[in-house]
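Have a look below at one chain only, the form predicted on its own, in structure tokens format.
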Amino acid sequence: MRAIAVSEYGATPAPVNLPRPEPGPGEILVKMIAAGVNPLDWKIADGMLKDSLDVPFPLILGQDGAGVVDEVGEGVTRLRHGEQVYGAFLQAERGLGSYAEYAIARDDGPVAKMPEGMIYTQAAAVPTACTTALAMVEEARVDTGQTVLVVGATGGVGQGLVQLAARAGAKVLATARADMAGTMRRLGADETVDHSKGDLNRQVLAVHSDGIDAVLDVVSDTPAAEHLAQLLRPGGTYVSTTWSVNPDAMEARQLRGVNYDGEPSAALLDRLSDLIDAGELRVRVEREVPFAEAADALAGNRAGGARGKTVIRI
């Protein structure tokens, strides 16, 4: 089969034949036709995550993917031969991943049924962005009448943010370009602050002088989240994902802060495709590029300012 694999870390992600996997007891064998693209795969495929996981090479990169059910192992009784799933299907201990044809699942896994009527270039591009923001929002317990800033807004995570906090009724600030201040908008942000005019804190503070409630983060350093929560109020939240915040720290401010770090779940995935069902999210596909070109994909991702999702078809 056809897969984007390295040979080594740091090494260029290259197209590669590799036998096509089997699937054992309890898994199921995935016919992929998409694969999402996510800043985890570049980390993996350059090394930053080696003293963590132990992987053979070649290593085929990718977590996020949809696709067809192609045969089930013994046991396998939640999904079925020919159904359309998406969901993460990583296993880098055994060097698999989501950029190949053919992908291994766990039937009790990270999987799901697609939403109805949602095409595989969108169903790939939900599953690791989408349920960590519904995780997100419900851990930082944005609820009615709060008022939240989203910083990263623009990507994948970030656009799942603002639709799932406004979902619960709060009223969201984005950071956004001037040129995304309208999709923002239209996915269920109040306002927009453009962290390329200036101070984030002053921009927020000159229409909410008395802070906020919650600050959903995706792509602060350290020093960069230590100033934002300035923003908030006695009792509000701050959730990284990038692991920014020191939770004691943020305590003894009368803070809370939380360094998220989820996985995708079937039931997290089985909630997000409800919500999409009923017309409740929706997912951006910024760009769409052929098996070929997944390297160069990799290399937009690590890059930033993402305005969407970048999604492989395979």
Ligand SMILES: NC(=O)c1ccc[n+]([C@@H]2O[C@H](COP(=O)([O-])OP(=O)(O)OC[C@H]3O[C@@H](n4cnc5c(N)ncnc54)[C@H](OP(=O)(O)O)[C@@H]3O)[C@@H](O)[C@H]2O)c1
Given for the second form:
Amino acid sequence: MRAIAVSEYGATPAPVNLPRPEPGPGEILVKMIAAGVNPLDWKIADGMLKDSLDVPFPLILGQDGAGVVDEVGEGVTRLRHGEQVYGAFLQAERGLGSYAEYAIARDDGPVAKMPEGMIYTQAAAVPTACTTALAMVEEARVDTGQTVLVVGATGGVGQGLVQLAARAGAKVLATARADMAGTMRRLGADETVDHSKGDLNRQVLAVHSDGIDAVLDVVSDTPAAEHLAQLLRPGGTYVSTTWSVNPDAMEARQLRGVNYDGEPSAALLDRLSDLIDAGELRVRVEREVPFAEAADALAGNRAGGARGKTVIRI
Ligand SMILES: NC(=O)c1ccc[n+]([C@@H]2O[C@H](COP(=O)([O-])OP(=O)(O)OC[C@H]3O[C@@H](n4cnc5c(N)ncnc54)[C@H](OP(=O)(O)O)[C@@H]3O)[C@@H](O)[C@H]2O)c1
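How about the form predicted together with the ligand, since we already have the form predicted on its own?
Now the full complex is given, and it begins with the chain already shown.
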């Protein structure tokens, strides 16, 4: 089967031909139709798992994908042959990922029936970004009447955060350069602040002089997060996907700091499917590329400036 893989950490992702994986007991084989691109993919190619996992090479890249169940292993009871599924397919310890014609998932793993109204290229954009957004909003206990700042709002996770925080009843402030301010408002942001136009704290405090209740942040490093945390009122919460908060230091200031490290799960995916089918969550696919351009798509994601999700057609 065709796949996009790296031959070693730090190598350029390239097309390869590899044997089709066989589903073991409790596993399904999925014929992939589309794969979603995440920063995680190039971070893994760069060696993010080097010290924590023994990984075989070539290592197929990609976590997110959508496709059709092609074979089911012994003992599979939840998912059926022919079912349209989406989810997280990375199994780095076996060298397997979603940028391939076939991928493996566990029947009890992070895979679920696709949302009814979605095509494969949309569904492949959902798993990592939207399960993260859903879990972060819950981790922050976002509630009606709160004011929440989303930092990195224009990217994959951020667009989900804006919608889900607004749905939870919060007043949402979203970071956005000028070209994305309208999109952020259409997704549910009440206000936007432009991170390319100077200090965010100054911009937020100009409108919310008594501070805000939560920061949901997918971009800041530790110094930037410490600065932004000054916006929080006592009792406020800061959730970071980039592991930039010091929970003990936050607690000493009567704040809650959470470094989010969640995993997609079938339960979260089922909840996302319900939200998507109810029209309460949208996913913006910014760029769709053919398989031959997968390495470019990954390089584009690494370069930054995401305005939604990038998807590879397998
Ligand atoms: N820990 C976890 O479990 C977990 C899960 C999911 C994702 N993540 C991580 O979370 C991060 C974001 O993921 P993603 O998929 O949302 O990335 P993405 O799609 O690439 O989006 C990043 C967005 O951040 C914006 N941005 C960059 N610098 C900014 C700044 N200083 N202030 C405000 N916005 C800024 C970018 O827009 P501009 O170019 O216009 O600035 C872009 O729209 C990645 O590092 C990813 O690895 C972690």
